[in-house]
Amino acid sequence: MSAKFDFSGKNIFVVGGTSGINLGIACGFARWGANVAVASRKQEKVDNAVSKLKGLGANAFGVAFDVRHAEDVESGFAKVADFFNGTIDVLISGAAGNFPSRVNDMSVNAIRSVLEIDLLGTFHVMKASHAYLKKPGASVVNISAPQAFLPMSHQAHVCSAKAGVDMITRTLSMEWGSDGIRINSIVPGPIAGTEGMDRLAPTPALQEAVTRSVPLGRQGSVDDIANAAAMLSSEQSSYISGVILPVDGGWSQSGATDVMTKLSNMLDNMKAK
């Protein structure tokens, strides 16, 4: 269930806020009464995710670039910025690729394609944000993934570009303090009902893998990880800057690594029959 916070007259831009957690934090902020910006690559994705949040009672708008490209996303921020005349209280920064494989079966144009998506992705919006962010009291959270600082089977690619991204944060969270702008990681863990774990357990009998490998005995939901972006871009985590923050029930200190080998080692299978 959706936690209450007060978010009224704020401007909130979600990168990546079309689909799965990222529209979920989205249309958070919009219930918590917030202005609200969307961006994703596909301009229909963008409308509908607009119209979605509009439907909630937010002043919201949308924006289609392609984080991969330098001078598409400083344009979108430049647009975004203008329609919240002139400035951003919290960037949600979200957007991610990924697919399981082992490192053998992989082309280079695999891996470079998360790594540009998720690491070289976030680069871009980082840098182009900075002018626009609000100034002190801002608030920049990164969406990561335990791939970040546990090894899986199958996901090479998403644990390299996750642990740049992190690294990103702890190293903003230096650069722009002086600023009066926080920047936090979040790590969700498994998130029920996105694109992302119904790819890497389509079946039930995986899916239930999964849920039994989670301490708390569930899955997570998107309202669990827009509680968090909320809480950390509150007022009442205003010293809270550099942290990265597990959204897992406990599944990053126990089975989260083990389970996804399983999972990736099942699918393999799966594709072999």
Ligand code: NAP
Second form
Amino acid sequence: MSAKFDFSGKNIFVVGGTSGINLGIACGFARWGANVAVASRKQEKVDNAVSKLKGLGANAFGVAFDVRHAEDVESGFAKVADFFNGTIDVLISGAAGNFPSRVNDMSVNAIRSVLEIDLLGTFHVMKASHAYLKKPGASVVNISAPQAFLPMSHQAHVCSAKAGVDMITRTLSMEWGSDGIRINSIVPGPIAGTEGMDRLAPTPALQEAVTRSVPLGRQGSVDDIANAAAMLSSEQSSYISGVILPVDGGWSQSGATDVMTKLSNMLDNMKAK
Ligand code: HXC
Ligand code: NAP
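To complete the pair, please output the form predicted in complex with the named molecule; the form predicted on its own was given just before.
Let's see the whole complex now, leading with the same chain.
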């Protein structure tokens, strides 16, 4: 990925930034000159991500916390703010959990797990971040999913949680606008080689079906999402706030709901055999 953005000297914190799409975003900002912090539950993943970011030349820092626990999120933000000398310029919030399952097959705890990570976790991250976000000038990007506005079989937990995430984005664009903080959501489409896609399409045939359903004819890359996060967080986007931006090759305009329903039914059949 060639350097198209300049975030030299800016402080960026990626929550859930230790694998997949979010790590790709962290690496993008590292290449564009930012100081980068990442957080997730597992210390080993945090350490590996920090090593990778340092390998890209970034001034990098990591902290382990679970977004479900508000007090741990608060103390994690305090550590990151110390590392950054007090100010976060760009916050990416993308911690999430998912597994395909019909509502009837989910325990109360299964539903609660995803709601607590995706939705309550986003609340915790937003509340803990506000004191440290640069005012005016900060950019916040919440990582949503097409499930937020498209019903998909076997995804009721994620659909309802991510719909809530996008409503947090839209509401905070009003509440935080007077601080000069912009907040937007990115809605990735199917992104190749990620945990999310591997869980929903765990065989080559299922992956191929997804690829065929994307109008642009390919799955996205983590760099596609990193570029969108940088675009939204750059000064050139200084009047963009409260936007829910699909970055999905047109997938959410056609194909997404149908193929996900077919996929889920095929997964059920595979399990039944
Ligand atoms: C039904 C399931 C299940 C499954 C877990 N559970 N997997 N129920 N079908 N396949 C149930 C468990 O039995 C348990 O309920 C409850 O969920 C919590 O599971 P735990 O493993 O104890 O929880 P925890 O360790 O907290 O893990 C949370 C998790 C896990 C969400 C279940 O999968 C996780 O950590 N995921 C993080 C990584 C991830 O999912 N990445 C993909 C994000 S992609 P009981 O009743 O037994 O206690 C994404 C959108 C992609 O978000 C969109 C693509 C288009
Ligand atoms: P991933 O690699 O599993 O990334 C999830 C990240 O969140 C990991 O760093 C994980 O690390 C962390 N995390 C999970 N639960 C957490 C918790 N309770 N507290 C703190 N951190 C937690 O998945 P991905 O597929 O790249 O997805 C990344 C984001 O993109 C998610 O928000 C997802 O909803 C969204 N998305 C993905 C796709 C796709 O095609 N993959 C499509 C649309 C939207 P730990 O395990 O160490 O906690």
